[in-house]
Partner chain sequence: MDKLAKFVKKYSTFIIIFVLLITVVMGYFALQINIEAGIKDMLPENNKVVTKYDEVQDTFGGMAFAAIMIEDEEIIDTSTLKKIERMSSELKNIEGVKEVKSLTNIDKIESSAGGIEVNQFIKEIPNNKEEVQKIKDELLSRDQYLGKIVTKDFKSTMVLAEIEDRDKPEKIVNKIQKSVKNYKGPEKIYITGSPVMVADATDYMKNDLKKLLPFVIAAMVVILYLSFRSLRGVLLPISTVLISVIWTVGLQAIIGKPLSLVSTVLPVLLISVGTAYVIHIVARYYEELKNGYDVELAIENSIKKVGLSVIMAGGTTMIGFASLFFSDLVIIKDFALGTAFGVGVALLTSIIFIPAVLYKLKTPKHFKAAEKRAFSTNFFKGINKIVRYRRKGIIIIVLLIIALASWVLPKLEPNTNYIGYFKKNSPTRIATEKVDNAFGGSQSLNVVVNGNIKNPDLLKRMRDFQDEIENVKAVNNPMSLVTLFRQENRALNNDKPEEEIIPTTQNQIAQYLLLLEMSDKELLESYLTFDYNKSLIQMNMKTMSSVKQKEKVAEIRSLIDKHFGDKYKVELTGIPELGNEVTDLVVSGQIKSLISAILFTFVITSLLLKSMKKGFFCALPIALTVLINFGLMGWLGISLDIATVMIASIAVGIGVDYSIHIFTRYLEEKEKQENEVLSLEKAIFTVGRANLYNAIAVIAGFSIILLSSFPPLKTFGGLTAITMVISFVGALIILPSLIMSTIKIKNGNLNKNNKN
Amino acid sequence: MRKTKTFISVLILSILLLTVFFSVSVMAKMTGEEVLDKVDEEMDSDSRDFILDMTIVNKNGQKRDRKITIKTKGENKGLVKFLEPGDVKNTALLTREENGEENMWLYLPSIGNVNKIASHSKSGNFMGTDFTYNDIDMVGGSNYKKDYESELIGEEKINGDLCYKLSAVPTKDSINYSEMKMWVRKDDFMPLKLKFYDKDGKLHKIMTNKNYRNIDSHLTPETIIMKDEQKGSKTILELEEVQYNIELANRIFTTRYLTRN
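Would you share the structure of the sequence above as one chain, the form predicted in complex with the partner chain?
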């Protein structure tokens, strides 16, 4: 009898231990969607105000330098304004999503005119850079989950940091990629590298995030490089000033406000 008791207690203990071990291992093994959730969560902010230096380098190594500010509020309001060079200063682009429809307006100060731009430009180049409008949305840390469905396909080290490796497929027609591969640092869920594949499945662009800094309890990369592997050009974004969760009035995101300097 005594022996039986001991046996049962050992059995129960073993089961308990196994259960704990099992649940721990399950916890460690996140799904791709869960990783994206965490990424979005870490980067989430109601509003942002960035000033960044933009360097566009073409395949021959020639450069164009620009300085812009990006302000976003919520998920559906954005304003980009040129600060430098002088001849395009105050040129501004307003994006607003209303009733599921994306609207874009451009303000050219030299003719004092606000122009609506075709929404299919969304997959076009952002201000002549190697980013599409959609790519640039992600820079500020917008919803990856909104645009992509992802799957965890393994773990790999990027510059010594262990990362989740995700394969994500766009859920929107307006995104001109067939697949995005993403390396997310396990420690803090920061995306370090993204590879974009064109509709033919060929590697199109590589985005690299460098030098993460903690700003207002948000980890933010100081340098973002987007390289077009097919054209040989690249765009380097250097974040100069970053503010999160600041008060941005709704009127900033109106066409009337565009014309004010």
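Rather than the form predicted in complex with the partner chain that you just supplied, could I have the structure of the form predicted alone?
All you get below is the one chain by itself.
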């Protein structure tokens, strides 16, 4: 009788343990959309003000140095402005989303005009860099969930960090990629590597985020590299300074403000 009771107790305990194990496994299983939600959530802030050193390297290894500032406010306002050198100083790109439509304007001081970027031109390279207009807008703030539909396709390690591996397809015609693959670190939902594929399904570019640092409770990559695998060029962004959740006047994000030096 005692053996029977012991057996039944062990059986019940085993069933309970298995139930807990499978429940935890199911809860731990995330979808691609949920991972993108977490990426956006972890990278979110009311406002940002970056200063970045930019190095453009062509296929022959020749370099051009730039310095830019990126300011964002909320989910619908962004400004990229060149600070150095003199030949591109004050060149600026304004992004505003209104009524679900994202609009962009480019100001070129040498011409003195503010021109609206046509939708089909947003996939073109931004000021000779390896970032498109859409790409550079993404650097200022995460909007992956808004621009992509994602599927979780596995897990892989990147430099020893276990990552969710996602396959994402654009939801906007202005994004000229057929697919984006993303590796998101499981510990903190930081995107470590992104691969972009052209309309023919061939690898086009690889973006790498390196050396995340905690700044004002925000994990921030010190280095961002966008490499064009087809052209052999790359653009490197090095973090010089960043402030989060600061007061930025709405007038900064207007076409009139673009022309102010």
